[in-house]
Protein chains: 2
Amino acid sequence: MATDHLEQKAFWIFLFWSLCFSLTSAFLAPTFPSSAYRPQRRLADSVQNTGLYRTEFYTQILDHFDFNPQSYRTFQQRYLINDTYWGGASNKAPIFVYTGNEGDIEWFTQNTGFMFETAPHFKALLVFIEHRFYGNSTPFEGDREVLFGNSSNVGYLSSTQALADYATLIIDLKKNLSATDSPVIVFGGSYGGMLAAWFRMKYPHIALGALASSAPILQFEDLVSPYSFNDIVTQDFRSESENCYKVIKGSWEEIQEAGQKPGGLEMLGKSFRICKNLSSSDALTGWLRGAWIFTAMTDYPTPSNFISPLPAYPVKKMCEAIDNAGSGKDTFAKLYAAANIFYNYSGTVTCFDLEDNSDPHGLAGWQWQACTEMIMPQGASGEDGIFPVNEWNYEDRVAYCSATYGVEPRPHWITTEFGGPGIERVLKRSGGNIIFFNGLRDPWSGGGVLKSISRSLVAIVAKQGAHHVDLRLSDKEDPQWLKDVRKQEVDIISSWISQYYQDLAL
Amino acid sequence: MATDHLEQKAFWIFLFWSLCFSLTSAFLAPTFPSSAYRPQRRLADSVQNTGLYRTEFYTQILDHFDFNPQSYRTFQQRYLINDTYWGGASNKAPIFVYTGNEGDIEWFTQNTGFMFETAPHFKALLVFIEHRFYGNSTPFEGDREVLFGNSSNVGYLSSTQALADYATLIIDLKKNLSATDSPVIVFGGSYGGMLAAWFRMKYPHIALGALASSAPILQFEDLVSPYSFNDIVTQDFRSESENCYKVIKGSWEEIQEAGQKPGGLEMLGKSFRICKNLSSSDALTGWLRGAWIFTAMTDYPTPSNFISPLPAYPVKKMCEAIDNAGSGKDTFAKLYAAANIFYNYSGTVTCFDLEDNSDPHGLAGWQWQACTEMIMPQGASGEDGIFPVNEWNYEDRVAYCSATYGVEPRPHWITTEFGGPGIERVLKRSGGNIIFFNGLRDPWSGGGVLKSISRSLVAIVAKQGAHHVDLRLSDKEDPQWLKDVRKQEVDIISSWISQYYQDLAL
C-alpha cells in the first residue's frame, strides 16, 4: 500500500478509474465537481470561521413508489447545513439545495464555492443533502460487498428514488424551519447537474429553478453522437498542439507491441514507475487515458485540486510536456511526463500502485447505476480519434452487468422519465426557470443541452470552460469570461427570485 | 343472491358503496366516469359497426423505480384501441389516450363517448389504458384475496407505478406505430383525471396536453376545506327543494331510533324492501347515503345509465318524490320514492341485498389506495349539513388500514409528488396545456382547479354541470352550456395541436 497521502490519492482514482473502465469507457462516471483548491481552508475563512457547515441526518423511507412492507424500511440520509448567510423564514429568504451527485457529500460540499460565495448576495441558507447508497447514506449496513453485492438491496439505488428523496427532504425542512413560502433553487454539477435539472422538471412545486452544470441529460440512447465525448478529448489535446496528439495518438499500439515482447511489461512498468509488476499492458493504457480524459474534464484555467493538484490549463502543461521532451526521448517517456502532471503534480510519489481498490470518495455505487439506468453510449471513432477504435456495444454492457450483478440494464428508462428527443420544443411549452451550463473543453458537453429554449430556460456555453468549472470558488486569475459566466447565473437566478416575490404577493 | 340483472347492478353498487363507506365517508373513491347510456349499442353504431375497440396486452414491468429481482417481474397490461379514424403516422395525426381509472377500462371506455364522438374530426387514434391492479390488468394471480391480502403483491399498486406504464405504453405503441411524431393527448374522469393531470406535468414529453375533468386534485391535507364534498351534496338538494333538503336531514335520527325499538329493524327492512333482515340500522343509512351522493354526482341533465339507469336531473326527481309523497306518507315512504329512483328506477327490483359482494366492474383496489397514498379528508359539517356530523378523523383511517392490510397510510405523498400548495403559482411557470373541468354540482368539484391559470392551463367550470359530463357521449337534448364546453375543449386541444404542429416545423 502506498504511504504517502498524496500516492494514495492518486491511486484511488486510479481505482475508480480502472472500475468505471474495465469493460468499456461508457462506465466513467459524469461526476466529478470541480475544485475549489484547499477548499476547506478557503471555505472556511469566507464563512468567518463558522465552519462549513454542519451535519444532519434525516429518516428517509426506502422506497417511495410503492407500499410493499420493504418499501417501509427507514435509513439515515445525510446533509450538510450552512445559515450565516440566511435571511431567515419571516423574509421568506431563499434556500439553496445541492442535490448530491454518486459519492460523498462532504466531497461535493467542499467543492461547490459557487453557492458559498452566492449565498451572502442572497441570503440564502445552504444545504447539500446526499445521495442515497453514497458516502453516509446507505440504507444497508455492511461493506462495500454487502451494498452492491446484493441486488435485493442496492436495487433501491435510482435516480428517481434519490429525487424523490430530495423531495420529501426539503419539504420537511422547510416544514421544520416555518419557511414554507422561501424559494427554493438547486444546483447541481455533472450527473448532479442532471439530477437537479430533472428535479425542476419533476418537482417545479418544490424548486423555483435549478442551476444545473454540466448535465449531460442526452448522453442516452442516440440523442447526440456516442462519439462526442472521446471527439472532444481528441480537440482539447489536438487544439495544443499536432504533435502532442499524435504521440498520444500513436501510442497505445507501441505500448501494446512493447507488452508482448519478451521483458516488454518489465519495461513498461520501469518506464511508467509502476509499484507492481504489470500482468499486461491494458491497466498501463487505462491509467494514461484516465490521465488524458480526466485532465481534459478539469482543464481549468487556475490551477486546482479536484483529485490531485494540477496546474492551470493542464491540458497544455501536458503537451507542452510532450513537445517539450525533445526528441531524444523515446514515446515512454514524453507520456510518462505528461501523466505525471496529473498523477503526481506534486513530484512526492515514488511510485504508482495500480492495484489499490480504495474508494475514500464512496463512488462505487455508480458501477451499478452505469448497469441499470445509466446506459450513455459511448465509443471511441475513426481515423482522427485520440483514442484506438472502439465502437459502443450494447450486448457487452448486458453481459458484464449479468456477470458483475445479475441485473439488467433498461437502456429506455431515462428518456421514458425524464424525456430527451425534442427536449426544447417539450420544454419550450411545458417548463421554466432551468440554466444549462457548458464549458465545450468538457468532454461531458456533446451530451449537455446548449441552445437556450425560452427567456427561463437559458443555456450558458463557455468556449474555454471545462467541467462545471462555474459552480468552483472564484480565484483573482480567473479570466474574465468565468466572471461574465458567474454573474450572468447569478443575474438569472435573481430574476427568477423576484418573479417568485412578485407571484406571491398577487 | 339476486336473479335479476338490474339486482345485481344495484347489489353491487352497494356493495362498493359500503365497502368504501364502512368506516368513513372519505373511502369513496372519485371515479364514476358519466354514462354513455346504453354505450356499447350508441358507441358501435358510430364507429359503423368496425367494433368499439379491440383488445391489446403490452408487456409491463411491475416496479419502473427500482431495480431488484422483483422489480422486473413482468405482468400483462390491457389496453383497448380504435384507429377507425385515425389519419396515420405518416400525417402525425394524433393519439388520444384514456388515463385508465380504478376499475375495468372496458367500463370507462365504455363511458367516454366525448373520445369517439370528437377523434373523426382530430383523425385521432384512439387508446384506453387500464390501470394495474384493475381489471385484467392485475400482475398477480388469484382472487381478490390474493391480490389485496398480500401487501407483499398489492404494494406495487400506485399512482406513479401507473403513470410510468402509461409512458412505457405510450412510448412503445407510438415506436411500433412509427408514429414518434404523433402528438398525444391524454384524457380521464375523476381519478382518471387527476391520472390525466399529472401525467402532463410529469410527462410533458409524452403528452402535449391533458383533459382532466373533475379531478379533485387538490382533495389533499388541508388544501381544500374537507366538508366541500358533503357540503355540495348538501346544496344540491337544498337548490331543488328545502323541504326535501330537511326531510332527508333528519331522517338519520328516525332511522336510528325507529333501529333501536323492538321490531325496528324488520320495519325498516320492509320500508325499504331489503331482501334479509338488517342486523343494525347502520346498513341502512349506507345504502341511503350512497344513493344522495351517487345521485348527486351524476345529476346529469339527460338520462343516463351510469350504475343503473336514471332519469334527466335526478336530483330534482328525488326531491319531488318526496315532496309529492304527500303529507300522509311516513318520513320512510318519502325516502323510500327518492332512494328506488337512483336503485330501481327500471321498476324491476323486487328486493335489496345489502350484503351482496359481487365486484362486477373491479374495483377492490381503490380501498388500498384509500389506505395508502390516496387519503382525502372528507367530513361533514355542522348545522347545515344534509348528513350528520361526522369530523374527518386521520387516526380513523389509520387503524382501519392498519387491521385490514396491516399498511401505514402515507398522507403527504401526493402533494410531494405532485404538488398542491399554490398549484397556480407554480403552474404558470412551469406548465402547459391542460383543461381542467369541473361541474360545481359534482360534489368532487370542491378540490377541483376551478379557475384558469394561463392562456394554457384552463379552468373550465360548469355552474349547472356533475361528475365529468363533459366526456359523456353527447345527446341531441343536451343544453347549450354542455354543448358550449365541449366546443370550448375541442378549441383547445386543436390550438395546442396547432402550435405542436408548427413547432415541429421550427
Second form
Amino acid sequence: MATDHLEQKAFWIFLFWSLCFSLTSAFLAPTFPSSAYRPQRRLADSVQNTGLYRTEFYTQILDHFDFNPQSYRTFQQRYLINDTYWGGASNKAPIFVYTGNEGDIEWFTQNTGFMFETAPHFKALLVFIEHRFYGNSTPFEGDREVLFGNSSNVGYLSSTQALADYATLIIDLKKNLSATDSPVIVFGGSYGGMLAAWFRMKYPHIALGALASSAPILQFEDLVSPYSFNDIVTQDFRSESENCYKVIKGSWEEIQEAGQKPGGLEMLGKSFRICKNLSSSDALTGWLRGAWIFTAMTDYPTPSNFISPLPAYPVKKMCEAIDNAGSGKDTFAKLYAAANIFYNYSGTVTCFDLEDNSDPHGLAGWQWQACTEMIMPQGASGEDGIFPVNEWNYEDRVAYCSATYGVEPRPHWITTEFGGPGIERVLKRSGGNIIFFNGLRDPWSGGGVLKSISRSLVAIVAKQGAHHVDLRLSDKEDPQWLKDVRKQEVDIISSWISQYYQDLAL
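Swap state to the form predicted alone from the form predicted in complex with another copy of the chain:
Chain only, nothing else included.
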C-alpha cells in the first residue's frame, strides 16, 4: 500500500509524545505548530501578484556572549523581506519584523497573513527572520552530524542567542536602508510570540512594541500548573460532546488491552490502517494523542492548512465522527474516523506510516531546547482528564536529556533571564507596548498572560480562539469576535506608532 506524501512528514507531530511515553514516561513539551505541509492557502491577490517576499542572507556571528576564537565563526542567517508597501526611510515608515520560530521561516511567513494585510495600512516593510539552527540558518555548514551530534556545537542554540541575532540583523538592516528613525514592531506566534515579547523586554531601544500571540511565557516551573495544557484539551473535546470525551478517555485502556492479546497488534494495525506492523500499542497511542492535541491547538473557525488540512471547527467535526451512529459500537472505528479528519482530511491516504523518523523540515533543534532551557512542565492528572494520569516528574526529563545529550536541563534559566514570578511587575519595568493575545481553546493559553497590566501592556483574550488565530489570513467566514480582535490590535499598534512620531518631533 502507498502512503500519501504528507504522511512521510508527520514525524515531528508526535515526536515528543512518542519520546515521552516510550523512553522517559515524562512529558516533553510538544513542538509548537508549524506549517509543515504547505502554506495555509493563497494570500490575497494584491499580495500574491506583487510577490510574497524575496530571500536575503545576513552573515551572523556564532556566539554573541563570549570572546573565544570559535565565537567569531559565522553562518548565513536567512531572512525574508517584502517592501511592496513600505513608505520608505525618508518618511520614517515602520518596519514589521517576525521573530522566527523553531522551523523553516517560510512556513511561518506563509501563515502570517495578518502582517501582509496590515502592511498597506501602515506602509510597513515586512521582515521575517529565521531562527538559528532551523530551516536554512544552520551553522557549521549545515552538517547535521556536526550540528546535533556534538553538544558543544548545538550549545549555541538558545533563545538568548536567537534574540541577539535578531537585534544585530535589525540594526544592520536599518543602517543599510538609512532607516535609523523607522520604528520597529516585532510580531510572533507561539514560541515566536515568546521571542517577540522577550525581544521587546530585552531590546526596547530596537523594538517600539510587540504583538505576542499565543505566547506561553509562564509555562515554566512553579508558575502555572503542569496540567493546564492537557486540562484545556479535555475541556475542548468535552465542550463539544460528553460522549466524544468519554470515548477518547476510555480508549487508552482498550488499546493497551487489545495490544496485549495474541494477534492484538495486528488487529490494531488493521483497524487504524497502519502501513507496517505495530511494534507496540504505545506507537498507536502517541499517534492518536498527536491528533487530539494538535487539533485542539488549531481549532480554527474556518478551514485551514496550517499543520494539516482541516475543516472549520475540527474538534467539533471529530466529535461528530465519534458520535455518528454509522460508526457502530466499535471504539476503534470511532477513533479512526476522528483521527482520519486530522491525518487524512484530503481523503488521499491509504495507510499511515508511524515509523518514519525523517526530519525534512529541520525541526530537530527543538529537542535540544526542550532539554536545556525550555523546560515547560506538562503532565496529565485527575480522573476527569481525557488522557491517562501521568504526573510531571522533572527527574525523568533529567534522565532523558542526560542520556541523549550529556547535559542537565536548567529549569529556572528562562525565568531568571526574562522574569516570571510577579510577571506584572516584570512587564511594567520593561517599558510596556506589548499585546498578548490568547485564545482559551488553545492548550498553550494556560501559560499565557491573560490579564491586562497597564494601558500599553494589553491582554486580549478570546473565549473561542485557538493557537495564534489572530495572525492568520483573514477569511470572509471569520466570526465577528476575530475581526474585532484584529481591529483592536491594529488600533493599539497605530497608537504606539503615532506616539513615537510625536516624541520624535519634540
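Everything quoted here is computed from the prediction, not taken from an experiment. Residue numbers count along the first chain shown, from 1. So that the term is clear: the rigid core is the largest set of C-alpha atoms that superpose within 1.5 Å between two forms.
- Once both forms are fitted on their rigid core, the CA atom of P120 lies less than 2 Å apart between the two forms.
- Shown in the overlay between the two forms, fitted on the rigid core, is a CA shift at P262 smaller than 2 Å.
- Remark: with the core as the superposition reference, the CA shift of E145 between the two forms reaches 2 Å or more.
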